[in-house]
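The data below hold one chain only, encoded as structure tokens and taken in the form predicted on its own.
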Amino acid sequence: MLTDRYPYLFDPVHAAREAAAATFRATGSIRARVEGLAAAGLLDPTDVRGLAVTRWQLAHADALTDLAFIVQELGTFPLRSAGGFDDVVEAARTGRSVVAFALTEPEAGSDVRALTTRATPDGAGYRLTGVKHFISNAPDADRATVFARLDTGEGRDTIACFLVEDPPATPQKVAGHSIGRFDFVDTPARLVSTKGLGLAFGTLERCRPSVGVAAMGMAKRAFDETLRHVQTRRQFGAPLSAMPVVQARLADMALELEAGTLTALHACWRRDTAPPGARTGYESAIGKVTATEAAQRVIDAAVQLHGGLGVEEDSVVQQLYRDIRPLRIYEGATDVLKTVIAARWLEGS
């Protein structure tokens, strides 16, 4: 338990939440998992450290359940921040609605300001036209928080936030994930806020540190599986764990786990304790990059130590290898976040 191992970073409420997440198990569709998470009380609003301990436990057990959990947060946080959508937020919190977060476009991934999806007024509402892709939980979503350009008059536009009911989704084939695209063609939408860019960045800044902690949950599962394997698998008349080269790999994995976990948790703590209005993008970038890159290395080592068993289709570490890779891309790709980190020092602050 993270709250036992690093008690100085947490409050009692975090320990209770982590204990609930540690016993949670679910299978089936994203919707079934969301309903289960709601029944377990895990979709109630929490701070970033609450997201982190929940994600660590869920990701350790099952990456798809972790995805179901965090996308509900991504989809509803802009609505909670803007206000006026209590009914939608409550439906998501109680598992009656799956809400997607639709930001990424074919030509606008990390470059959010390059969005081309456009909103046009239509009486009391709006209509959206454009494409969003690689949207987590899209195939199961009955609502989507969507970011699109809106003409504010005199030839000027802004990125605004909208809510779309029953978004038109098409599944995309990404192993181990529920991913899809939305093709909007004069699709009805409700305006959430004209300050969409701030809502998008605020949501990512809140959730991004927890990505690193989820990655560490996956890495710890790979480490646990590997410990069992090397202690029971015998080669040359002794367990694999007796070999110095194997012990060295295990030590490297443990070092990566400790460093990645602490860095990611520090970013979560920093977000929670920052003064109102303070930006913590630098710490979030450091936490996500350090942890997700470390997790990739740990899981790669786990596959290597499993040998041929590590690439069998029903192998746990094989699935973890596939699950961990997207975390180095979504909510800020490693290479893009490195520019955020460098900019902090180049600006002299």
Ligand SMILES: Cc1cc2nc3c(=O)[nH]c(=O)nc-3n(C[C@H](O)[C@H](O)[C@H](O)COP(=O)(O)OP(=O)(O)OC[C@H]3O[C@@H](n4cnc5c(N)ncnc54)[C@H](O)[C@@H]3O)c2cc1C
Contents of the next structure:
Amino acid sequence: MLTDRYPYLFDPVHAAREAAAATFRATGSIRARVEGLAAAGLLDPTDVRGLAVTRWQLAHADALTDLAFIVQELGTFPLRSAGGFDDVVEAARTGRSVVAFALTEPEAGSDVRALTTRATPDGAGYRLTGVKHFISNAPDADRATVFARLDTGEGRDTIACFLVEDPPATPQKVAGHSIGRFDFVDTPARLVSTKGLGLAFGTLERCRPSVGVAAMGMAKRAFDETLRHVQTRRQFGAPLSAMPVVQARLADMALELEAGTLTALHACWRRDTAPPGARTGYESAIGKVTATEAAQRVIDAAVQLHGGLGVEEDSVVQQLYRDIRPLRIYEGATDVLKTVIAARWLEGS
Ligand SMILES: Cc1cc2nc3c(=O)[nH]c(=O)nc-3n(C[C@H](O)[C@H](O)[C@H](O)COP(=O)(O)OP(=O)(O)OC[C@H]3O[C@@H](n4cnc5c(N)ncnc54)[C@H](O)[C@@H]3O)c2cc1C
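Mind sharing the form predicted together with the ligand? What's above is the form predicted on its own.
Complete assembly follows, chain above in first position.
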């Protein structure tokens, strides 16, 4: 348990939450997993360290359930921040609603400000036209928090945040994920806030360090599988674990795990304890990049030490190898976050 190993970073409330997440298991659709998470109390509001310990435990057991969990947070945090959507937030918390977070567009990925989905006023509400793609949980979502352009008059516009009921989804094929696109054509929407960009960036910055911790949960699972394997698999008359090169690989994996976990948890702690208004983008970027990149290396080593079994379709490490890859791309690709990290030092020099 992270809360046992790093007690100085946590409060008792985190330990209780982690214990609940450690025993939680779910299968089936995203909706079924969301309902199960709600019944276990895991969708109740928490701080970033609460997200982190939940994600580590869920991701260690099953990456898809971790995604079901965190996308509910991504979808509802802008609504909680803006206020006025208590009924929607409560439906999500109790598992009665699956809420997607729809920012990315075919021509606006890392460059979020380039998005072109447009909102036009329609009576008391709005209508959205445009395309969002690579939206997690979209096939199961009955609501979506959507970011779109809104005219503010005199030829100017802003990126605003909207809530859409029953968003029109088409599934996209991404292995191990439940992903889809939304094609909005004059789709009715409610305005959440005209300050959409701030809400989007604030939500991503808050969740970003927990991506690193989830990656570490997946990497630890790969390490656990590997420890078992190298002690039972025999070649050249001895277990693999008797070979110095195998031991060196295990040590390298442990080093990556220790450094990545602590760095990502530090970013979570920093985000929770920073004074209001303080910027924590640097720590968030460091935590996500360090841990997700380390997790990829740990899982790659796990596949290597499993030999042919490591690439068999049903093997746990093969699935982890596939599941870990998107974490280095979404919520800020590694290369994009490196520009954030470099900027901090260049500005400060
Ligand atoms: C599994 C999965 C789930 C996702 N879920 C969601 C979701 O729920 N909601 C949502 O809105 N989006 C979601 N996304 C989309 C995700 O946020 C984008 O894929 C991501 O922001 C990158 O955008 P892009 O794919 O268009 O890549 P691009 O922006 O085209 O970038 C491609 C690559 O170019 C490089 N690059 C781009 N810009 C820079 C830069 N400024 N500096 C240096 N290098 C750069 C990086 O290597 C980057 O990986 C998801 C994606 C995946 C794969």
